[in-house]
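Just one chain follows, in the form predicted on its own, and it is written as structure tokens.
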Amino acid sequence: MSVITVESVSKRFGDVVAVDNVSLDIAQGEFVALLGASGCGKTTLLRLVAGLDKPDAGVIRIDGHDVTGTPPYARPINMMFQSYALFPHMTVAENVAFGLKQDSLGGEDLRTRVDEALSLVEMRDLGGRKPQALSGGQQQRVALARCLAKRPKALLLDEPLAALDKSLRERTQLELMALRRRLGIAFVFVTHDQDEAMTMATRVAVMDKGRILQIASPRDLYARPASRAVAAFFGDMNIFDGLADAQGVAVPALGRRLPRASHYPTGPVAVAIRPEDISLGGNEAITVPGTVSDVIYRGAISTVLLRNATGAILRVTVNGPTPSVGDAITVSWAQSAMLVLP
């Protein structure tokens, strides 16, 4: 059953179309990422679901009920902002209790709910501290506990990990995933970080210019992007312009015509190859000679940049010894590794 349903929703700000006829269903227990570059409409879509902005067209339902005109405080969902917005004069426990008190909860019920929420984020022993006495990661947990205390149908997260350092961000990602599994509620989060989306989300909606280009599991998006725009944004990809006809695919940047396959579209296309699908040497069906222009060292793996005769650059992932800058080498890949996209 869908917890959140967005039907043909649009939102304009003056001449700018921020959300353009978007439809989306999010089920109970899902962890859905809204992924895209700045200005793609992902935060506006999240704010529309939260009720912080009102759509110009379309319907938003939560748990089957139309909430399009319902104010934020009356919706059975909570939103956690990037800034955390903790009250500095209140203790941790008082911050978590604030929303519950607005709902007229008090006495033992209030104390139980606060204790329950702090226990979920492992902050029960710090309930008496003020926010300024906490680390950034601890403040993030308090903001999360405040949202969970109201037992929402869904939790909306607006780039909640952006302010954390790398190690803390990775640890918090795992904690959020564990919380989602334990609570069984829907999580919807906005991010521009594809690695974050791939790590946490059960489904990812890639957005651009106010539209959802494709929504699928991270694995399906990576292996089967539906368009050039999705392929370019989701994961590292070599992409070249081509022209497909009945005989094959002409790719000027690669200086050659590639074999035809029955499932290829015809006309202008994008030819895409993942760097990890390209091998050093000419053992595969499609070969490209060139000169190593740079090597990016990343520990166990490196990225080799190969410049071919046309001046095009191919990125190749190498696990092991790498050639040196200036070396003349040949790389190759199987035809099955190549995506030909509209």
The other form holds:
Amino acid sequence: MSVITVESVSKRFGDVVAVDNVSLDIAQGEFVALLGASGCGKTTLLRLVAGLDKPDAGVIRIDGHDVTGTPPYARPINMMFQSYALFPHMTVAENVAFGLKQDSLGGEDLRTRVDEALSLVEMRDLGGRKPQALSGGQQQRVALARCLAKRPKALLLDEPLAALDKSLRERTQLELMALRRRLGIAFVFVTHDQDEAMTMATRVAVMDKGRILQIASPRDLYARPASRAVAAFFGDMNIFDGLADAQGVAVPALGRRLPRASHYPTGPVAVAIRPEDISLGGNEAITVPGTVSDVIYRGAISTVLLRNATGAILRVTVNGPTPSVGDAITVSWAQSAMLVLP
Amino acid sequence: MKLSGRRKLVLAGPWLWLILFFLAPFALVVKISLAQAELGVPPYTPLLDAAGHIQASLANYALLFTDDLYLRAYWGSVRIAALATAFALLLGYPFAYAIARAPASRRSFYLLLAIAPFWTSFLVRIYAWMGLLRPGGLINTTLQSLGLIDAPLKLMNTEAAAVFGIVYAYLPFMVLPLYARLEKLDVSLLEAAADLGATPWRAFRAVTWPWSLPGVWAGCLLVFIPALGEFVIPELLGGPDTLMIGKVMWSEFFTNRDWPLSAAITVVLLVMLVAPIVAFQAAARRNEAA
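The structure above corresponds to the form predicted on its own; please give the structure of the form predicted in complex with the partner chain next.
After this comes the whole thing, all chains and molecules, with the earlier chain placed first.
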């Protein structure tokens, strides 16, 4: 049963189409990431679902009810803002109580629910503090507690980790995932960070220019991107222009034709190959000779940049000893590891 | 804190200004308030008599607190200034709010409109109001020609006209600090309030109003303080029945030539003005600490 349904929703600001005919179905308990570069419409889509912006066209449903014309304060979902938007003149506990008071909760019930929400994010002891007296990570927890205290049917998060430093971000990722499993409600979050989307989400919607390019599990997106744009956005990729016909795929940058497979599209295509699917030596079906132009050392793994005869650069992930800059080597990959995308 | 030479120099400017144009003249006023009126030039007794003895008395102050006229005039000033401040706030808040919520590109233009009346002389504007409000003025003749009233309404020479005039003249002083504060309100706080279930009115009460309080304080003081000592508006629009301390001081000084008494009136007025400022600063400090 889907908790949030977005049907053919569009939103423009002046001449800019922020969200362009987007449809999306989110089931209860899902953790969906809206992934894209800034300006791709991901935050606008989230705001449309929250009711903070009104769509120009399309329908938004929550739990099956049409909420397209419903103001944000009457929608049974909550949003955590990128800036957290904690009320500066209220204490932590008052911030958390604010949403509950709007539902006319008071007295013992109110106190219990505030305690419950603060305990959920391990902030019970700091209920009397003002938000300004908290660290960034603590503020984020309070913002989370303030949303969850309302027991929303779904939680929307706008770049929830963007304001945190790296070490805190990883811990918070794990905590958010654990929280979602425990509460069983849908989380929808906006991010520009593909690692973040891949780590946390059960499904990722890759957005560009107001449209959803592809929506799939992180594994599927990684292994089977539907288009060149998704392949480029999701993970590290070597991408070359090619021209596919009935006989095979001509790839000028690689200086060779690749054999045809039945599922390849025809016409102009993008040939994509992951750096980790390329191995040193000529053991696999498709071989490319070249010279090592750079070695990027990253500890356990390194990335070797290989320049071939046409001047194209191939990124190769090497797990172990690396060749040296200037070495003439051959790399190869299996045809099945290669993607040919429209 | 130890200050560098250059910093001292920069700070010396305002200090010098305050000492020359406020503190020194005020000391003079205090001195005169302790003297007695007499015929002569200057028209008051000197601080030191011929024998070199200090002659100072608090008689003028005693008079202020015993003669009913002065107490009523102070009370009239406080009442009129407070009323005018309240109305200026009621009128100025929506003004400032609308400007602060307008598209950023248009805000400075709207702000310009709000202070545009300052481009004409204050006196001209008050005289214009006299032309509008007097019995044969535009408002009365229009209402009469429309048949809404039979006889001209008494609009001029009332306390209401004085309050109205002060609101009109000082409204920009209310709008500007309110705007400066409201413009800095993070819109996402209001969105968060809405998201958490607050209707626009509740979001205003819970978020916008508390946020704007420093602006409210500043605007109220900027209107209340000059309104308290206002002389021109009550004189021109309020008529003889409107009793304000500024008018009393004027007549003591120019009509009765009692400089010491009008000096005493001024000193008491200043103390009355300083009290709310000190209260305001204490409140601001409390806000900061919290």
